[in-house]
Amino acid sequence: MKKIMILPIALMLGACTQTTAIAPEKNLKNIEAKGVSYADGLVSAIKPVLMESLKSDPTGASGMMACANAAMPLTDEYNKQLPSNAKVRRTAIKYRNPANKPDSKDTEVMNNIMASKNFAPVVVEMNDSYRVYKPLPMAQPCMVCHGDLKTMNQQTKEKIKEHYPRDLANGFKLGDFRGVVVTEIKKISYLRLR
């Protein structure tokens, strides 16, 4: 008896709380701020170690082991910081560290950026999530260790040979197009109460 009586009033409970998703956000414009926020935290997170590094040493061989020891341990704590529907990563055309080697959509997304020599924020719609694409131009601090082979310390060759015997990321001058920091948004469907 008593559980033919539960089906009832829970039927009733449900019909007084009944949920409607509501569509997830479509203000592109907002989501691009808070992907661009959340790439400019993880820059503001990585860049003091970097800087500190080069003004101890200007020949980027103690910045690369900086960046290469750092940026990714720091991205890694500065993702745990974020809402738990978004993350940030690196990515470039030319990259150095195979970790962050880019999807084909980041690929499609940064050769557009190059083409168009648009350095503006891109936001792309994916499946379940939003990415935004903040460019990111070459700076003089970055040249010591991303320039031309030709002119850069030897000891920081050495050191990048040694720990990305793979590197593409070299060659830059000033102003080029160095890659994206790709905040990934997932969309989230809110419930509400009727």
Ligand code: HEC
Second form
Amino acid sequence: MKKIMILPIALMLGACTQTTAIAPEKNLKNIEAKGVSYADGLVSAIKPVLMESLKSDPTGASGMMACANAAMPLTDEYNKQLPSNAKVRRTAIKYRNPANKPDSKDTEVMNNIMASKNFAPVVVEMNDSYRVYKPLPMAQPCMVCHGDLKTMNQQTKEKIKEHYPRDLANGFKLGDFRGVVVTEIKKISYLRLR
Ligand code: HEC
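Form predicted on its own already given; the form predicted together with the ligand follows:
Up next: the whole complex, starting with the chain shown before.
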């Protein structure tokens, strides 16, 4: 009698624990669109702080500090507003803030962007996430802080030296590839009970 009872229970348990992973979002165009819109959102959050400081001090000297102090907290704050499986960050081959140092995939993707001179977004599938790389070209307002050190305002240059002694993010020309905003979107697989 006991054995007869156990069998159906075991079958039921077996059925319940047998799960089917539903493939994560496979439509890369959707992922790209999402990634780019999250990246644009970060740029829109940082830009006003930058432009405001440049308006009050066009040399970039005080803006340097505004950027140094605000960019990271603004990024953290912005990430809290995104869905929990999404996160944005900035990186560059020639970076200023060591916290923005690229990993090997970042480096590979950015080298390709530079070689191809194609500034279209790039989507990369990782093991458990997708990355959307949004390239940032050097525009006029960027020049005061990322341009040629020889022509840069003395005070701005000193601030860079003081805060980023290993700065690599200078010497860019207008239109150069400056870096990327990366959106990382974690794959979510739903477990479905049979
Ligand atoms: C007022 C000075 C200033 C201006 C103007 C400025 N930046 Fe920066 N930028 C900085 C500083 C300081 C950092 C390092 C601190 C941080 O943001 O993490 C930085 C960091 C960055 C980074 C992150 C990677 C790294 O090098 O650490 C990117 C990408 C970037 N800037 C792109 C730009 C672009 C594109 C523009 C023009 C739209 C621009 N910046 C204008 C000061 C400036």
